[in-house]
Structure formats: structure tokens, C-alpha cells
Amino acid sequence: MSSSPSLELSGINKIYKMGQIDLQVLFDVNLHIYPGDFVSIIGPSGSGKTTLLNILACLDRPTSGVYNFFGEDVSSKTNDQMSEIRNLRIGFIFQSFNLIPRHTALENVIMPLHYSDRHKNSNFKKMGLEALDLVGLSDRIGHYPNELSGGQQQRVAIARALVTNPEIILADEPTGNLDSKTSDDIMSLLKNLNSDGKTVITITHDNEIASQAAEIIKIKDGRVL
């Protein structure tokens, strides 16, 4: 493991404006997430780890508190610099796989490609085939998610999530629509995943699901316990 964390979250903050009132969400949260950790963020609603995922993915930014993305505070960053690292060097996997019904197995893999500068001149089909085979649907590449099962969908999103090989892996709730034979499956292949040296990190509120996580982080009306 590398000596120097990937994210580290230093007296992290969350405060939203709900008109006149302050409704304070995360409070003083401190993480460390190391380069190819496999870490489970596990609280029940309402506990403040959507807003802790959205402020990893810097889809937000804290309100007070340091948040360093491979050492540099993101709090300096532009909108367009937050919205780079989110399309080249984070992975996201959703609860409700996100695919676009009309686009086959192959064009929703290859989608974050066509937002990447980086990728603009490399062979998008020959990445997405890749990703797929990496998520073993090779031979489901043509179809569409209304012809493939509730797992393969989300395999796909995974596939999705790997094609620009980014550094990071956030997965929000999973295996939340899955049965849990499938939802077993997935967990596996993260696993595989992160065996390879990805860093992977998981929202649940699955106590089962964290398990299999090599760190379990606690997170309680908005505190890291």
C-alpha cells in the first residue's frame, strides 16, 4: 500500500441552506482511502453517506474542511477541473444502472468516451469490447438493456465505469436491485477488480454487502463512527 492516501478527508463539513435554517449533514468526517483499498461507507437513510459519496465523487464540495484528491485540495478546482476528474479518473457505479434504453450493451460502455478529450483519438469500440470482457458479456455486446437480466445490466454499467480506466471505483448501493445470488456475483467482480488494483469504494446500508469490503467506515447522523 502506498504510503500517501488517494482521498483524504480532513475535518470535512456539510451544511445546506434550507431557507433560514442551517441543516448541518456531515460533521468533522475524517478519512484516509489508500490506492487499491476496497473500502464499504455503511449507514442507515438519512445518515449522511450520499452526501459523504458526493463529495468523494467531487460532485460536491464540502463546506468547510480539507477534501485532497491524490494531494491536491479540490476546494482550489473550477467546476470544469471537478467535472475532468470525475469523467477520466472516477469509475461510477449506480444503484439503477443508468443505461441508455435505446443504446446497445456496447454504445452505453463506450459513452464516457465520447466526454474525454484524453480518449478522442482512440478506438472507442475496441476499449468498450475490452471493458465487456473484462465484466465477461462479450457476447451480449448488441443487446439493449430491456434483453438482458437485472446482473448483466449492471454489469454493463461496470464495464461502463472501467472503459476510461479511471483510479477510483464509486459504487452507490450496487446491489441494491439485485437478487442476492446476482448481487453476490457483482460483489465477486468487484472484488476481482480490486485484486487487480483498482481502489474500490461502496455506499450500502447492507450490513452483508459491507462484509466483504477489506474496511468497513461507519457513518452515523453525519459522523464517522
Given for the second form:
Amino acid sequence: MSSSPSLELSGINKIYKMGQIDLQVLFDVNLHIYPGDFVSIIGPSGSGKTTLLNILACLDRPTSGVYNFFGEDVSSKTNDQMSEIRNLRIGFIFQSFNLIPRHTALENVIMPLHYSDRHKNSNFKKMGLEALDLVGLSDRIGHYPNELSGGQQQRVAIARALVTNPEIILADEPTGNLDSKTSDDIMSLLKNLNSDGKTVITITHDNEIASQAAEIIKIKDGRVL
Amino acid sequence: MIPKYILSNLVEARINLFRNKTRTLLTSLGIIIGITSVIILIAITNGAKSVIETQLTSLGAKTIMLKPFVRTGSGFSTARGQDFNEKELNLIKSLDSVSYLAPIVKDSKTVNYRSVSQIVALVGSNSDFADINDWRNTSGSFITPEDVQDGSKVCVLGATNSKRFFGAENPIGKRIRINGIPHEVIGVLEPKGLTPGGRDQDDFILLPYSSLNRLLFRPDMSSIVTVLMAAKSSDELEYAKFSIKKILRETRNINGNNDNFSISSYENVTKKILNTTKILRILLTSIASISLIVGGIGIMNIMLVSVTERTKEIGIRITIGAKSRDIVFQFLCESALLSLTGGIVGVILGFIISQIASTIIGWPAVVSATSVLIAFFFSGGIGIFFGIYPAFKASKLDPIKAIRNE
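Following the display of the form predicted on its own, present the structure of the form predicted in complex with the partner chain.
Complete assembly follows, chain above in first position.
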């Protein structure tokens, strides 16, 4: 590809200090993800894929190595600047949906907007409705998470991920809690988003899910294979 | 209009507080009790203050006492100073700020009427005595300036002595013997009853001071123990005292601090009593404030519980972009709202209870706007102060760990 990478990991190591013992979970990881990519990171549990996702998501910092996020070195960012990146440029989708139970679907969707200075004067409701429309849940805006099926909850989560119109969608086992029919729906939704220009990164241990991505990155024992 | 950011946080706080009504109520109980008691105590002590103030005014807040005594260094003992003369008293009487002046002469002598014989306190004064001390006659008349001028053998009985010597009989026009000399009773005074110290204020016989001095073979001026005066108004009291002091210093050629007279008024007493009520109010309010602090600790405790319970939620919020200040603000809004709600309930309860208490104890309870404002700011402040630690604790959570918390 001709364009420069959106996300670029070079020589990333991650070491957790567990008392006296240093536990290294990532070894010299190099990774380039370009705009519009659909990447699956696959590996067994304990392979370090969650740690890699946390670093990609600007939730965690590497012990050594350089992570360039759209050309900017993330290691120099403060926690609040990292929060801003996550807020505006990354949409999160989780295995367990992670909606806030006492808020309606619409309220959950617009939550990231409250934390954004850029959207201070935006019409939250309108943006939220548009995002819910994209995932086909316009008729469920007033429902609470416990009134929605798993697939519907995941759609709300996807709408929340989309509401600030980020370039990157990070999905951590997005279909792990769903039956196969619903899984297919969610995966095709992600594919649609990708074809609309979003960079989608999923993490999974399921080969079948991974195979739906354009590119598969295998990780084992903290090393990218 | 409230900015959207603050509004959404307040709505959020309200949702969380309503979700757990019992817990919210129990937590704010400390604040409710604290604010209620502070409001009641301020209201009742304010009421007491206004009652004491009016009572003190009727007790002679305008009265000035001039004595021919010198206060010694420590102020505890006194020594005889210089006697007043008629010229000085006339000069003082002519002051605009002084409306009444009554010299007082005192003694105790045997008084008898028919078979009743008793040693009685005798007070010699003039017609102004009634106006200064607010004495009224139940029957007969009072001493006139002519009686004083002539040294007439007349007397006015305090209510106790009217009863003692005459019982149900009308004493007016009767003659009683004072130190053996017959005096005509011209009036009987309205009873004033006992002092708070238990002294009978009505147990005396009043004579023109010139008559009393003649009876005891004493010179008029040197027997004066006090000159009672009344200022035109309580506002002019200080000025009157200043003018009297000035006249006496000038006629007596006194420079500096060696006054051979002393001048005093009840104003100091008034101030002291009002000061005492102020101290009492501060003391009581401080005690009530302790419950506010206890209430604040209760809020801190429940906010810490809330942070623990909502760890996952905080993790989600940080992951999707909440900055630490967003989390701090969210939790501070919640603790402030919790405390403020308690404060509002406390103000309402305090108002109601102090009105009820006021009808029971019989003096006004004054809930001032200031005390209500202070209560609001105080309760809001307590919520914020005791919410700071839990809020910062929440904002420092690691989102990776927090989001996995179930």
C-alpha cells in the first residue's frame, strides 16, 4: 500500500512486574496497520493478544519500543491526551458489550460525546439517533440494556463506538457472547463499516471469525508469527 | 442556563441517588440532623436575644448612675470620693441629653403604725425618681418638687409596707412614725415583685431626700450615695455619660485619670448579657456542627462504597474517553447533591420544628435568611469536601483492570 500506516508498532516489548519476577508478555512486536485495513489478531489465551490490544487502544503503554498513532509517538502523551485519542479516534467494542445498565440505549450511545470538547456544542441526540440508525436499532432507543437481546446490546455498543466518527474500530472478541447467527450479523456489520472506510481491528481466538478479516495476524507466546 | 456538561452530570447524580433511595436517605440523615439542629439553635438563640434586648431596655437601659466613689486600680473596691454640690447637679440637670435626675439618700430606721413596728429601708429622693425607675402609684400621689424644697413630712409606701402596716386599710392620709416622727402617707406604689436574686423590690418607704436628711440631722449633699439619671434615649446614653464626666472634671479641675466620682450605666451589663447569649449561640452551634462533620464522614463512606460498586462503569467511562476531571466531577456532583438535598430537608425541618418550639417556650424563633444561606453553602461544601477523596480515588482507577471488574 502506498499510504503511510495509521498505527505503527516497532520493537514493542511489554514486561509486567509481578513482585520479584518480571513477566514479559510481548517480545519485539512490529506491526503496521494501514487506513481501511480489516485485521484480525488471533492467538490462544495467554498469547499476549489482549495486552497488544490494550497498547493499540492507548489504554496501556509499552515497556519499550515505539508506537506511532497516525504518526504521533504515543509514549509522549499524558493520560488525558490518551483519553482524548480513545474518545475521538478509536471506537471500542467488547465481548461483554460493556453498556451502563441504568442508561437507555440512546444515553449509552451518546456517552462518549459528553467527554469530548470537540462536540461540546453538537446535538447529542441527533448524533446518537444517526449512530443507532446505522446499526439498525432506531426502534430501541429508549430501551435499557437488560431489555435488549445480546445481539441488540452489541449493536448499541457498536453505535456508541461510531458516535464520535473515529477512524479506528477496536473489537475485542466481539462475537464471544453471541450465537452463530447473531455473530454473522455483527461480523457483516463490521465488514460494512470497513467497506465504508473504517479501519477495523478484531481480536479473537476463533479461526472462523478471524478468517472473515482481510488480514490475519497470529500471535503466540508474546510474539507475532 | 446551566451548561450541558454540568446538567448531564447532575442528571447522572440524581439517577444514581434515586436508584438507592434507602441508602441515600440514611446517608443524608447525618446532614439532615446537623442542619436541622443548627437552624433550630440559631433561630431560638436569635429569638432569646431579641427577648432579652427588650427586657433589658425596660429594665432601664437609659439609666445612668453617678456615685461619689472612686474606683481603685483593680476596680473591685471603692473609696469615698468628693461629694456632689447643688451647682454640679443643676449643671448636669440642664444637659440636653439628660432628661431626669434624682439624688438618692438611704438609711434604715424603725417605722411604726399603731401596734406594728419594724425596721424599714428608707429611700430619700425627688419627683424624678418615679420616671427613672418607672414607678407608678396604685393610689394617692407622688413626691412633688415642693415637698423636696420644703422638706415636708410626707412619704410614699412600697407595696410591701402598705400591706405590712395597713393590711386592707387605706393608708392614704394616715400618719406613720418614722424614727418617731409622724409622716403623712401620700401614696402607695404599684408592686414590682422580687428581683431575680430574690430581693423584695417593694420593701421600702420613699421620702423627699431633704426630709430624710432633716430627720437624721444630716447635711443634704454629703449623704447622697447615688445620683440616678435617665438619658433622653438609649442612643444618647454614651453622650450623656461623656457630658456628665466633662462637667464634673471641669468644675473639679481634674486632668487625667484621677476622677473622684464614678459613672456607670446598665449598658455594660446589657452588652455583657448579650455577649453571653452570643457565646452560648456559638457554643451550641459548634456542638450541632459536629453532627455535620459526622454526616460528612457518612457521605465519604458511602461514596467510597459507590466507587467500589461502580468500578466497572468507571472503567467503561475512562475507556471511551472520560478524562480524570470528568470522573472527579461526576462523583463530586453526586456527593454535593446528596449533601445539599440533606441540607434542604434540614432547613425545612429546622424551620418547622423551631416554629413549634417557639409556641411551646413562648419566645420568637427567628430563622434568618443568613442562617438558611449558610446552611445551604455549608451542606454543599461538606458534600464536596468529603467527596473529594472518593472522587479522586475513582479517577485514578486503571481502566484495564476496572473494566474487567464484575
